[in-house]
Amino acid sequence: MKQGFPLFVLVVSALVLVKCKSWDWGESSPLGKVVHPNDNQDDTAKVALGESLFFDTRLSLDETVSCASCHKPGLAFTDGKAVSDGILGRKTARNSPSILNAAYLTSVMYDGELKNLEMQAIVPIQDHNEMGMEMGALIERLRKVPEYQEAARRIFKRDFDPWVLSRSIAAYERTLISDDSDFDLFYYGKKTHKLSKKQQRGWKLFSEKLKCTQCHALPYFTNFKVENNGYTPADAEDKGRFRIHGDSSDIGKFKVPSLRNVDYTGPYMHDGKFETLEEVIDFYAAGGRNVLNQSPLIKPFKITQKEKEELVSFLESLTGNWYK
């Protein structure tokens, strides 16, 4: 988006927010209240600026890639690809994760190393394969955009700089809440008709027989931990969190993803190798690959075709109503 942000973005934002608020929990969202950092409190003007920056391809070296290129609203803020397209025909190293409900994350990125969205916002911008932009050059470029410079002065009382950039994008990302799935209405809203009998059997399988909630715990459907799910062998090129500290006990460990909106976030795994939820279930039913550091929670189990269909049907109920 190369135009100035106020009118166009505010109209689009209004439409998205209407969809996002298809169910009003009042003050009792099952996900809890969004907590904003002391140095980045919620502000509607800041969110509007962040949204414009999120969709602006000028944040990339060749002006072809924006944050929204890899995090598309219509795909639960993923892009439907195994790995994403970066600048100059390059490919990203990992599958694009959903940023819905990122406001609740206790750590950010697949390695679980970064502590907040403000820190994360500048990582893909500077990544060689993703947006490839040197921060000094980017700030110089964006200060020449009258709307951005004016907004920085008005909202932050300073010239446009990395602080303005990171705080604005993070503020926008904290508005991307998905808490109105059929499962939410069934489980938290006591609307028993929202899940079919098939989906209810799938939920029982998920929570009681297979105990998937040990890693994909309610209400976020993740435990926020960095785990080895049995997928990544020790000789893999991408060894997960190992790349951060070089600790051999971290080989193959990645942050447990949320399963909310999972039917929109494929392909699956950090490298996007599995196209369908059925493939993912088959992988776990086999007990993973028996790799180094594999979590003891990953054990083989038997599941019938009927049960698999029920499980997939339940997982589909985790999609927010604004995608339906």
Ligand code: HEC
Given for the second form:
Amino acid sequence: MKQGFPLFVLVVSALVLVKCKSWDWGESSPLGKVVHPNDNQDDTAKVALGESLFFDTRLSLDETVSCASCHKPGLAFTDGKAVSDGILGRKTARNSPSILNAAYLTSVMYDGELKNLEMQAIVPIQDHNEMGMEMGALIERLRKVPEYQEAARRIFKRDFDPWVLSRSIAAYERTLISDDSDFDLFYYGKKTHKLSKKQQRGWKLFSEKLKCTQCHALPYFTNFKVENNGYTPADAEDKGRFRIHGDSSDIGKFKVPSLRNVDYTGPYMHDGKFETLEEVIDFYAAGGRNVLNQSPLIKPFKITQKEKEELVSFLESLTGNWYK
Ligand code: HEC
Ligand code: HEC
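Compare with the form predicted alone: the form predicted in complex with this ligand:
Let's see the whole complex now, leading with the same chain.
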């Protein structure tokens, strides 16, 4: 018995350590409950199928690219590149966004033009530069994979088809939640968790002095709107949401990205031209580039080197424990 005691302590502390690694809010996540569409209710087997598809390179023409090639789990589901590498050495037009918390998006893509994740899932597959796959050929290919065909019959009571593909990938994406950053524990966890003094000063700068929260609003760190933050000149090749409706008031407007896990989502902006958060802050401090349609919320401000470091340190506190 004498020897049993330390072992018991060891096991208990190991359990506590494991539990502390990530935070479970239970029913009360600061992000609220994930709403599943009526025609795509949550289901464990469906999520598992979606996860396999997400990591499967057979979804692309030459079987080299999967969703995870551009949305890598270890990089908050981005890829660390300015623009991404698709099939056959082709490049995407834009920077790959994080899909953590995509479950909460009210519109999908930088232009905010797609209604839901189900509709989005089939876009990269058929995109010439991304996965370059023709849907008919893809379904034929995936029906020949016994696990996929069997799962489709079992879960959806139908043969593997675009419906099965898009529903299961979207169901998997809705499980990718990030709500346990140091900031979350500090701000929503009844202050039982401490942010460093530096990070707290950064949070005050962000929310009170610079009012970045007007667009990067809590709890998602985005207001989900399409805004012009002064980054994109009217003569840029990529004019943002303008390409959807050809409405000149949309020139330079892009969906406000969440800043959760921003330490891992660089390089920054839709074209990935800023390498560091310091560069982003310098850009905002200059009052943007004074472009057509620039939001009146983007105005020049003075910021010291010390404050800049505080702001970056706060932004780093938005990193969650999504990595498994
Ligand atoms: C070759 C790289 C690449 C591949 C492969 C890829 N994506 Fe993306 N993804 C991107 C880029 C770039 C964007 C931004 C496009 C835009 O908004 O115009 C994006 C956007 C998204 C978004 C929208 C996020 C938001 O905040 O609006 C979701 C969701 C998404 N991808 C999921 C997927 C899924 C699911 C797959 C696989 C079926 C996939 N992606 C394959 C690069 C890629
Ligand atoms: C008028 C709304 C608005 C305000 C105010 C605003 N932003 Fe943004 N922010 C955006 C938009 C829109 C983008 C994406 C632009 C693009 O991709 O071209 C963005 C992008 C960013 C990015 C890059 C994120 C990424 O993953 O690429 C960071 C970091 C950022 N903003 C930080 C801030 C900070 C810090 C402040 C306050 C000083 C601030 N923003 C104020 C709208 C805003």
